[in-house]
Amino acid sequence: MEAIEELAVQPCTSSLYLRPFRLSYRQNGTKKFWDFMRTHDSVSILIFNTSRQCFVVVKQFRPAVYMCEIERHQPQVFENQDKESLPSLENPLPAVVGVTYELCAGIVDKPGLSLEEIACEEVLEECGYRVSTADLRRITSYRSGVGVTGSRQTLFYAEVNDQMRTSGGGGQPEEGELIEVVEIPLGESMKFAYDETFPKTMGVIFSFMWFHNNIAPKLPKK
């Protein structure tokens, strides 16, 4: 995962998930303009494993949180923004900085498919634990990226036990996913959700601190 090499940057004409826009608009009278982002929305889905009382999330190499902590290191490669091609990364920052903890996730691009449906098809792809709509609880739905996108995530709870794994995920190959399979054990997961040195979504603190409110005092007690 973290073997990353031949980096160049260099300014994106097209994209299969974003289309960058500029709205104009007078509010209260005055003019103004926004630059944002149309992108898909996306699913996310809390897991519990109930054999291990755990949870399981994945971890991954993200491009975007690497670049952020590349011009916080080295500024100078998104200077000059117009120039065809970019500075080249000559002293690139480990992978391991780009690295994310992340609630399993995707986005939803298949028309004939619900919520639930793309919610289980994730949680078998990414975690390889089947699933079926009907395991599925909607914790509730939010916006993110309100600044940038604005795009709509709907999150829901998924109880799983060992025999429901099917797989080891890790995510589809062919589409250059390359994920790891992580399990949280439930005490240590407030920890975990407020430990800094491990870079995280704020979806996995969110749910983390939903189930502690609404599932955990009804677990068995030990």
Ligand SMILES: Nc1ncnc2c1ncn2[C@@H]1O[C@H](COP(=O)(O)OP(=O)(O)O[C@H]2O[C@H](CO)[C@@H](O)[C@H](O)[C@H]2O)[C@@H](O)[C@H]1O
Contents of the next structure:
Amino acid sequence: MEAIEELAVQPCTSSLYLRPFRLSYRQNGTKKFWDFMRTHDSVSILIFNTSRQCFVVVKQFRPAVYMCEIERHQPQVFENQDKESLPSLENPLPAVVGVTYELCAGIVDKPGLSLEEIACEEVLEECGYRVSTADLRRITSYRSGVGVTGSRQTLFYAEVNDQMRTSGGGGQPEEGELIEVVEIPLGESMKFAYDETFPKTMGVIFSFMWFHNNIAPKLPKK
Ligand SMILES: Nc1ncnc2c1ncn2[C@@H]1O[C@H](COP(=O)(O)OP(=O)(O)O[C@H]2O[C@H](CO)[C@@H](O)[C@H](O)[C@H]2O)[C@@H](O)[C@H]1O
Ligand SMILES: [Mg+2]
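Counterpart to the form predicted on its own, namely the form predicted in complex with this ligand:
Entire complex below, previous chain first.
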């Protein structure tokens, strides 16, 4: 699927996306510290296509996931952390080990826009469906990564149909996004949710369950 080449890892000393800090504090008299990362909040959207009775999710190469698999198979890559650059990756694993199924999602990095407006932009850019903020139903929000980032993700639900599709989606090529839009038929969705051979986020599993509890019972009988 993906051709990932010329891999090289190095320590990250400054980033637009995350900043590491250490908070020291005293809790009930005991001195402690905790290392954490400042990063953006995010939105994600469960999309259900009523014309085709399927969920619309995205699939993309995630470097962080890929490197977890590398560490599992080639732990030496992360040794000698103080060296300027870590050894280059010889015989890298196939890119597919870093590809995950996810809900359409995006970071909240546009100060002038509401969460709903950012969600609509992501649905259009990543999946090619034109939805308005009135088409969105807020499901809930939760903390993703409480140990390291503590950031909040807000989850929305959007029903779409084939007439709302304006393009194939796929993300913004100018930002280097390469996203594959994937349809999961409703009838196969719970099997998919628990099938560990399809690597996925918890957002996918949780939102499919939410749909089965809250939306599926009200769908017109076919
Ligand atoms: N660490 C990084 N290094 C380099 N470039 C980066 C980067 N983070 C973002 N970018 C750049 O910014 C773009 C952001 O894309 P999106 O807004 O779609 O967020 P994404 O879906 O990746 O993550 C959102 O959605 C996922 C899935 O829910 C959440 O896990 C996540 O916290 C949330 O930000 C990326 O395509 C990339 O160009
Ligand atoms: Mg995204």
